[in-house]
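Here we start with a single chain on its own, the form predicted on its own, put down as structure tokens.
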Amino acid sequence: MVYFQVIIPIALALIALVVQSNRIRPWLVPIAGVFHFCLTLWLLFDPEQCYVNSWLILDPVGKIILFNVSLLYLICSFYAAGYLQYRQERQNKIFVACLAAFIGIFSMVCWSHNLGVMWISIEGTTLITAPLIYFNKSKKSIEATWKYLIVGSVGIALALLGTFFLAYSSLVGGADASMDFYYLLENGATLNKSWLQAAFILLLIGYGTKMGLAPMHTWKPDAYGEAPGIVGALLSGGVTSGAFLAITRIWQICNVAGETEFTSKILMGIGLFSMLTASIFMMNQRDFKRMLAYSSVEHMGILILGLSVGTTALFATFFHVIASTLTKGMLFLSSGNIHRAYASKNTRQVTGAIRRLPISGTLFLIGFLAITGTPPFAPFVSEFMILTNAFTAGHLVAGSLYILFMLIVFMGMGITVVKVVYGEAPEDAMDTPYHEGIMTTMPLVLFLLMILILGIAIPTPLTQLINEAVSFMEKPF
């Protein structure tokens, strides 16, 4: 099954090489799209084809990851196909090509159980995604490829390096130098805790680099702001999340190794420190895009605090992952949107977004408010039980400082999109002959009513997957 995710879609972009119409070739997208998905589901309910060999194996939480992204690409790959009908100005081959081979590279990251192959998968989710962002190419949009290839390879080496370490911790321990993930679990105990330690702090940043957490970051505003709309979702909803499961890998292998207390001061240090540059980076924020890339700062160090905590809010972290997924991609949509409407991410051009473009304008306000925390939408449901559990564990100081940065991120937040929806538009705003269709503004309605379903009701047979994956991560091995 796993080639078949694989394959498809890399056949999908090598034909969207060969089609020559720039009108028809987009439609390939949501082919790959709807084959990934089905396949996913078919996995999901069909257990037995999760196992190919001991380097491909989907666990449950790999399963988590898939069905995440998987969902994400497959909304997103429909805005694509009507996204680029009003974009006939540029080739979009390469997009295309680069769009539909993006969701097979990331499936081998979900199945990857040897951490090699894992390494190779993720740094090849950025060397496909590195082209979606010069797709304007313009001089900021490729400055902002460079940052993202540049700081990404730093980040992608040090995590090749720390993987050495880990499978070096093997051998010193007096087993053989592996990096596959059941055998590094299950010799967990016979690790030797120095290179362990330094494994994971080398991991950390690597991987952490690719989440964009903060001080690693610093790729994420250029990239958020220069690529197209779908492109950021993509990033902050897909690349992310393949980076946090492989933190994921190496938190789980130090807990089995006896490292929980090591691995969680670091890790709420940093997520601590995520949410706090990102507070203060988004007050007084004009770009509305590179707001977003803050946001995800965010959101990426509630993930790393929920792990932070332990075994009892990994529940609470998983939800967030599919949560704050659905969620920007309705944000990074909708600001698409504003953006080809007016041309500019600027509020001191964006303004009476509500009017201009009520859809858009109108989500673009509700996801804000979805993704701060408010109810009754999925993020608050997940970011309360991540809180409830830290002050439950005794991290009292922790959960305070979280309540501050949330508290500062709506503010400077708030600040922004009010200035953005509201308002009259300006006398000097760009007349762009953008209007709202049913492909760009449908994907942005199936988002809320997700992240509105999901915060209402959680659905049975997801809260299934998820404490699979709770029940992976809490086994002894």
Given for the second form:
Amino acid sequence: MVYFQVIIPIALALIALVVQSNRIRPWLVPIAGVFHFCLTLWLLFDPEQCYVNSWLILDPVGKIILFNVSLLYLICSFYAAGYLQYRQERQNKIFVACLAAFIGIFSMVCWSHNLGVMWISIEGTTLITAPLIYFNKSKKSIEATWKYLIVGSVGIALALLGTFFLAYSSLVGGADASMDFYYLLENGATLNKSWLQAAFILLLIGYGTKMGLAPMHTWKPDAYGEAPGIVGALLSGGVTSGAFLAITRIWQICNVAGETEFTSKILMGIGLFSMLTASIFMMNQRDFKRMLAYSSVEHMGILILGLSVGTTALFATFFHVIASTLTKGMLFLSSGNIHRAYASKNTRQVTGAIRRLPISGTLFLIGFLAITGTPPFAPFVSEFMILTNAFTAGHLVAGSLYILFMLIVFMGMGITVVKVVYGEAPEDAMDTPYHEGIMTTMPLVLFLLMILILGIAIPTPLTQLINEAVSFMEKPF
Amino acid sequence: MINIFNSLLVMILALNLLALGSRSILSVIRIIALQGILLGILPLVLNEGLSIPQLIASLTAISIKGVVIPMVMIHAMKNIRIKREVEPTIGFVPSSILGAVITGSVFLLTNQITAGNGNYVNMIIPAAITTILVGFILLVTRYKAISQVMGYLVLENGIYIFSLLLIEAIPLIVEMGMLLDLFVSIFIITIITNHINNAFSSLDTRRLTTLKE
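Can you swap the form predicted on its own for the form predicted together with its partner chain?
In what comes next, the whole complex appears, and the chain from above leads the way.
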């Protein structure tokens, strides 16, 4: 099964390199999306398929991330096909090929139970997404791609060193040197403490760079700002969830090794620092795509904070992964539409989006309300649960800071969003060729429906899936 | 064998300092290529008996780090007509001295880490950490995009040295995957470097400052 999930998208990517028509080629992306999503659903209902060998196992945590990204990708893939029809002036061969291959490589991240293979696949997702950021081929997008590649590569190199440290801690502790996830969990108690702590820090810095945690987030506003909206959606929902999965792995190993207290402190610090950084840079932000990037930094901070609270907050944290991914998808895609219509992403030029683009403008506004935690949308539920879990676990200061930062973010983001959405649309923006079509608006509506449903009631199968993941995190065996 | 192994490591460390002190980009590329070849030989002298997977891994490492990547970079240099000087933030002599100081202090500090598997560890850990730090210096103190890439390569070389401690734990496929990732990333980075040169008529990363708050 895993082989199909990896090979079909990569085969479609190769086909994309051969297809000559710029109009037909984008349709390969939805084909990859549909195939991948069907296979993911099959995996969710047929647990026997989830074990291939000791390297490739789809455990409950991997399932959540795979489902999350597969769903995001499915919806985004139709948007991509619609979006690329508007961008016929650009050759989309590389773009489509990378987009299709991305989901294949990403599946490996979720499946891999050897931390070395996991590292290779996460590095693979970095490399395959770099050409996506470069789609516009402007000076700014070159700069963004350069920063993404250099910061990302150095960060991920540190994660590799951390993986080696982890294997070495097992060797020093008396067991075999191994990068096998289950082996490390089984021998968690014997791992050498100082090498394990060093490994944890390196892995957190390395994968934290991919996740975009402050202060390693510097590539994020540039990359999200310059890449097309669809790429922003896939980076902020896909690549970051994969890196988060990697961090949960090392968290689990440290937990078994009895280092929970050490990891909690660091995670809490870095989570709150990310929220602080995001709230500062979101104030007075004129560029609405960069604003979304900082919002992503904030939500990565929330996820890490949830992880630091410990097992009681895990349910909320995993739910927040899904809730924030779907909401981010809606925000990035609608911001992409607005950018297209105004040919600018600065609030000096972009006003009155709700008149120029009734659907995208409205959904951009709703997306803002949802992501900042307004009921009845899904992020409200998860953010509120994380807060109460933090308070019940006795983290009064962290909980209060969390509320404070959320409040600042709400105000900062609100000012920018209101400027974009309301007011009079400038004359020259009314005649730009972009018009809302079904392909570029339906995906947004789907995202809205999902976060609305999840906000009102979490479906039982999903609750079950998350509960399985939580108990796997608590007790893997 | 230990003597050969240790002398190879010493040569790698000397190449670090040479890379820090070299003025021309081409010679830095050659120094790093040589370092890559020496790195590929290391695992072969580490074990008494040679296994086939080990041999394959070593040969691949030698050909990618020592031949393919340098060739890609030299090719990129030919396309880009730039002044072939490194242009560091801190001078060549100070950065070499800094490198030497780092090498010395890392060896002094890690002396306390007691060995887990014999004599090898005494050299491997400090050599790895030193090379990683030198990679960081190259990365941070150079302006030209292509010189920064070389810093990244030295950093990777340092991590590769550390992996020698785990020679039995890293399966062949994983090792190959890592080398493939390294090659692809260098390949993509060189393409982007080329575009930087076309768009900005320079490889100076100080010009990449449009995107900021």
